[in-house]
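The chain below stands alone and is given as structure tokens, in the form predicted alone.
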Amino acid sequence: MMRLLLSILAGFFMISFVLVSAIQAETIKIPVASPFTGPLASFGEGVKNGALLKADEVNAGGGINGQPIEIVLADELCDPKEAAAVATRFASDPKVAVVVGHLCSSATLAALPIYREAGLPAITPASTNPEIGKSSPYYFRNVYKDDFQGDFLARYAKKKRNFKKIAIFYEVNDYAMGLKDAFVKQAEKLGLRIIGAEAYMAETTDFKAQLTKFKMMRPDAIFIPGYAPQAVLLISQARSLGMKCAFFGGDGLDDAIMLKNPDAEGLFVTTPFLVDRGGAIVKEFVERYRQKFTIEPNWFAANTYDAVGLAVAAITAAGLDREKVRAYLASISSIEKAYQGVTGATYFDENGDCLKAAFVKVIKNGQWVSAEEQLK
């Protein structure tokens, strides 16, 4: 009888140990929403890599209070309908306390009301449309806004490049139109002459008619607020028409596919992250990234790495309670409280927006390099 009782007790304790271990080992989900397939998959690759690298480092250090984190990747193609579907799935999962995403502003704006209704905090590493922060107390970002980026580009074009006449090709989406409007506003203040602006859709492949019109006006430069897949075509078609002007754009043109086009030599863009503008923490990040993925990190990787870091810090401090996570992120409201990451110090204003620097990079000899002249 005693042996039977001891066996029962031993079995009970074993089951209890297994159950406790299972609970302790349960992963903490951190969803990451981005385009992982489609025309902007190269952007999503950086997002995925940055997230997975940060997760590996967190888990190697014991996870969050002993629980490993799991990056849940969701491919939303930078498409508003797909983004809304992804957001609905995350919002309905009670184990999700914070989302990292989305990438394109149009996707973020589509997901935003769903997260707001569910009280689910989100951190976008890349969406720059100015309306995002104003529209929800649950959305945060660790990247500059387009009103800042557009203003910066106009001042750089005027003060560092001495452009006088500029033509604009902009894609019809929330990111590109917000960037274009901010640029034009500041350009007019500076006395830059905008000789015309042409809109195009994401599916556009032929720009020759509009380019022929602009060729007659002899612009000093063409500004392209949009994404790289169309910009690379536009630039080649302009060169085929004999246009000698310069080309520049925002961070949506910061893509490795531009390097495969010899016509893009000299293209300059704004970017929130430059390796040579960081210190030891950046060099260490780049080295770890190279070792794991055998490629250079782009700014999407760096910003996502920090966004996941912010999510981890919030869950560590507040647990999986969505309201407490939101309150924690909102409390990072000054330089003294800032999250220190590879993209610098991140802290938020009352709209969840942050103040981050912009830099300029240029294609030189087929490689992205830091522009010799940076705007202070």
Second form
Amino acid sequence: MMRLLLSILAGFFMISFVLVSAIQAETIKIPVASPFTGPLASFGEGVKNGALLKADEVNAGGGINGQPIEIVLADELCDPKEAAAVATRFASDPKVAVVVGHLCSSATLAALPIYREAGLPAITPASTNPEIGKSSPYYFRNVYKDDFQGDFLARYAKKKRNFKKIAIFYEVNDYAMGLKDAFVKQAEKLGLRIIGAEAYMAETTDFKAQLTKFKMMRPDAIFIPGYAPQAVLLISQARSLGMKCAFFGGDGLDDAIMLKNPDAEGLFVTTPFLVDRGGAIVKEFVERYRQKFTIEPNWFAANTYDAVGLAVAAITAAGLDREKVRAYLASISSIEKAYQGVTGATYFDENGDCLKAAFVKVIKNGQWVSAEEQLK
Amino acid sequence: MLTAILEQSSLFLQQLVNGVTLGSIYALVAVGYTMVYGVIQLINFAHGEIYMLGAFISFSLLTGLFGVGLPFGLAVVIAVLVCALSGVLLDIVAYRPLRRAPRLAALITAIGMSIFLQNLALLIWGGQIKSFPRSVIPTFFFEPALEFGEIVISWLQVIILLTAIFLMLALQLVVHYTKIGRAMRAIAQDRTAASLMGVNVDRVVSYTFALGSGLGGVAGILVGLYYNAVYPTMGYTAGIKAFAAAVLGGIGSIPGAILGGGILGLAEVFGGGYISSSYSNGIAYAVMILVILVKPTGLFGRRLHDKA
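The form predicted together with its partner chain is what I need now, so please give it after the form predicted alone.
Up next: the whole complex, starting with the chain shown before.
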């Protein structure tokens, strides 16, 4: 009796295993790597939603040549060590032809050599450090670079806000330092005075000592190349010390956490995507996103949506061959061949980088709104 | 010339205020380390997590995670009581079974409990930084108590300082003038002898954990308000800093922990303000190392004689 029961059970497991693997064999895996937990989880939330929305749409339209796609989420906590581990996993999976990720520049730079060695193409929707494209023929991105973003911010600060004295707080990581350097370079050309640049680590919570120092020098604005969790504390602490200056930063400060803090009123940031810019395709995307997730899409969602779109286009055209996928992506090299997505036209230069517009948005009455003055 | 001097001195004073505020928070946490070490010679690495729990529990009570948001004072009192209770529970569950085991076993358990509590908080509250909504905190906290030229001292800073001073004085009274305090000191001197004299060691240790954890909880709440940030790993760095403060003052000595906390807070703020923010932690620890080099037992530490 026992033996019979066992063999039935074994048979059942075997059948279900075969069934499951049969179903799995039919899907095309597209891994998406980003922090999904930890302090930057809310950025990852956008990445996840954007990827899932795109996958839903592709699958509703019959998938890739009849095969549905499956988004495989990999949480790397924005930690370079974790990112390298995740990258190794993807690189050794022969069914993976292209990766979408990572979010933080430091994570992308850690994963980059692994993808390069494995000949696995990857598209980052969010890493803006200038080194990424140059360092690997297998890395593509559909977001602007920090040398562009920093340069843009300096010009905006000077021309549209007429700031004269600026203090800088930057986080010690590849993204923030690249952004800071590009900003300082252009600021010096424009005659903006940088009265000081203070570094901080990701775990810093107390900025009062350095803020006090800057307070005496009366800056017009404080520039924060870094991420929102620290910047939001910094801004509150500055206000509690009675500082009235303006605050601005790059796309790393673009987070809903800022909206909950009344001290952040007036903060402006660069962003690759504005809900109210762009035509019907953007409106439709925003509408569907709101329906599915009941929140507004942020730029991480929009860029990931397009990055997954690019990956799907590449697999559709080139199949699951890594080299062919890379060649296909590299062939998108001019505005005529560009991939048209919700973040505009994406096409790559010889490094796999792309040229995209930056916009400025500002917090007004606790909401992100497009800045009245945009820099053309 | 005169304005420059004025500016420099007001800069100095503002940094002094920042440093004393930070120092008093470190002191509150450091006392918890030192008290537990005093009675059972255990470095309770999970103490930082109790501090984190204090911040999270008060956050949840205030924002109405459990139904309605409680009034500020009540939420703080409950959070501190929960912290005290968690400390006692921590001791009963994790440390008491190991009381006669080698000290290393209890130390490793403490590290384990620290990781466990951190992940528990991650599970319950998530990894994102939580901020107290302004509406749940008395508004005057963020208003300046004193504005003098460029110097601004907020009410919150005043409250942190006064709370720390009050609690430290109260603690001294408890330790020196109550029966339970006398029992604590007796156990610190010689556990075996104390128990032979009829002191209920387990009960006194529980009281010690309750007191230390309660103070840690208060510090957690104050820090959560001061930086307006509550997150699961907040106890880790604060715990290490407070531990350094306790060592600097001489571990086992309560006045030592208070002084150590103050020194560390000031070193960090002045190091960050006058030298470079990248080195503020390094400078704080360098001060500690220097003191230990000159006086290995810490400022108020007594040489431990071997107890067989």
